[in-house]
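Have a look below at one chain only, the form predicted alone, in structure tokens format.
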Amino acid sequence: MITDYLRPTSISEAFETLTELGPAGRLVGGGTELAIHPPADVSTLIDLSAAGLRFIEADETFIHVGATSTLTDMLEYARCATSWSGVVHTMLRQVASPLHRNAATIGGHLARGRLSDVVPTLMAVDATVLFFDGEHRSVPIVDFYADNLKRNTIVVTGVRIPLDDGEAAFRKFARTTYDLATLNTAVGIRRTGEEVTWARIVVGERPTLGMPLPEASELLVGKPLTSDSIARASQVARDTVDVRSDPRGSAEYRRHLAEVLVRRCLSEIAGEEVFA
């Protein structure tokens, strides 16, 4: 039962707030989350909105999003709808509903780190999750979630995205307009002329959070984006993804929609756009 609730204005107050409290205190960024599910062993909702958190810069080298802004706010930052082929933009217009969107903060979607379509996308942009746990640190969020940093008593302090000439694409499969995603996927490569010299295919939703393929994305470096490598590298990923069955959707299903949507991805980068 929730009986007080707190509003730090630095970011080290809350942190030293959240480890007094333990498993009784919970951080709040829009709150989204909490509305759903209200934890029944939280007694204190640390409140971020005073901490100082909520902004959208860009210098040369990073998009810098700090934890308390909204989908919303990254939705409206013109850099997002610019780098990475326009990939953020495109996947935020597609989360949730637009009242949603205006409440849900990404420091609360990363710590929350489950049912994303934000957070593969991330992954495959080769974004940097930012925290405190006494000290500021990064780390490269396929790490963040591969070590399960967001178990750790920390707060995340927002999210780096690279600017540079990096090309990307998502796509999702879902029942509804607003429904949770059957599956998702997004991809992104980096190109010198023609030949690929690095790139990320991730496929989240499946049901649980995005998992970069590694197999299938090691396929793609060192050649063109041809029609072979496309079709080879989703086939790869049909055969290297881990799914499992839901009321959404089937593992079979998802492995299916797996091959499709990477090579829509693929496709669309390449600028060849496939429906089939």
Contents of the next structure:
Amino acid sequence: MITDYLRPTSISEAFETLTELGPAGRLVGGGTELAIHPPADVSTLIDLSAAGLRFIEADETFIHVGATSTLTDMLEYARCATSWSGVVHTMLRQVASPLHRNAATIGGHLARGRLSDVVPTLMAVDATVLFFDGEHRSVPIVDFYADNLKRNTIVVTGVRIPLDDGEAAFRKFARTTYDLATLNTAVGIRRTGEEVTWARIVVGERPTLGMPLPEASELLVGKPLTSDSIARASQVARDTVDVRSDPRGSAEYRRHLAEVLVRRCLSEIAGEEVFA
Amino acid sequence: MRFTVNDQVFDIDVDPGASLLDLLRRLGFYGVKNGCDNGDCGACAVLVDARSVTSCDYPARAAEGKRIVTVEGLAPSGSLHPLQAAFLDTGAVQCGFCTPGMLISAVELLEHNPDPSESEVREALRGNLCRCTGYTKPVEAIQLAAARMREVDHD
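Now show me the form predicted together with its partner chain, since the one above was the form predicted alone.
Whole complex next, starting from this chain.
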């Protein structure tokens, strides 16, 4: 039961409060999850809205997004609609509804990790998670989840997206436009001329956390993007993705979706005509 | 905690675990509907600092210092907001339970986009579920209101 609601005015104050309270304290971004499903052992909500983390700005190399920026803030930020083929913008338009995007924050989203179109997309654009654990730290988003850092006592302070010539695409399949994805895919590549120099294929909502598929991604590197390489990478994505059944779809169906959606992402990047 | 609802200032104690929906209904703003209490249906939508949110999954205490507008605030003088008039004229209301939320979503849409296409209206209503009339009439109503509001702006 929630008996206290705090609003620290700095990151370090939020971290100290969280450390003192232990499992009884929980950080709040937009609160869209915690207002409905407060964990039974949590008694104090620590609202980050006064900690100075609502900003989005770009320098020459990165877009910096503060943790309490809403998904709408990101959706309306012009560079999110132009860098990496505008994939962050395209993806966010498909997340929940304006009613949630206006409240939900990127920090809250990253701290949860699951049930997300955002995390796979940020993985595909090679983003870095920023957090505070007594010191300010930054970790590539893929490692942040692989090492399960979100379980530690930390304050997620933001995310940064590299501004280079990367290209990307996102696809989700859901029972209705407004439902959580049955499965989603995000693909980012970097090319020098025609040659792919870096690739990351990510499958999310398997139904668990977004999963990069290195084997499928590596197949694309060192050559141009062709129908053959796209087909091969999509097949390897299907064969190597770790999927499970839940009420939204069977493991078998998810495996099928992974191949189709990875192929559509890659075809879109290659400029081939793709269905949906 | 201090906040305003429809330009009325409140300075009251608020339960740390309450949702904004609970708070508003306790204060008598019954136009804010409790449809699902799970963030799914949009019947509880209100504007917080001019942005539409579902109030059931918005912590009440997060509204400290904010300016809230409920459906009651759309017609402060008793004369209907153009969106409300258009919903009536178009027949966009059946049971009416989803209507306050749809109106709130539409207010935000027209604030940012005075001439939305049908698909833009539908996208704006993604989070508002209607279980009786469907969406055709509300979409028409919002476009009608937009057209009327553009005319007024030109005059």
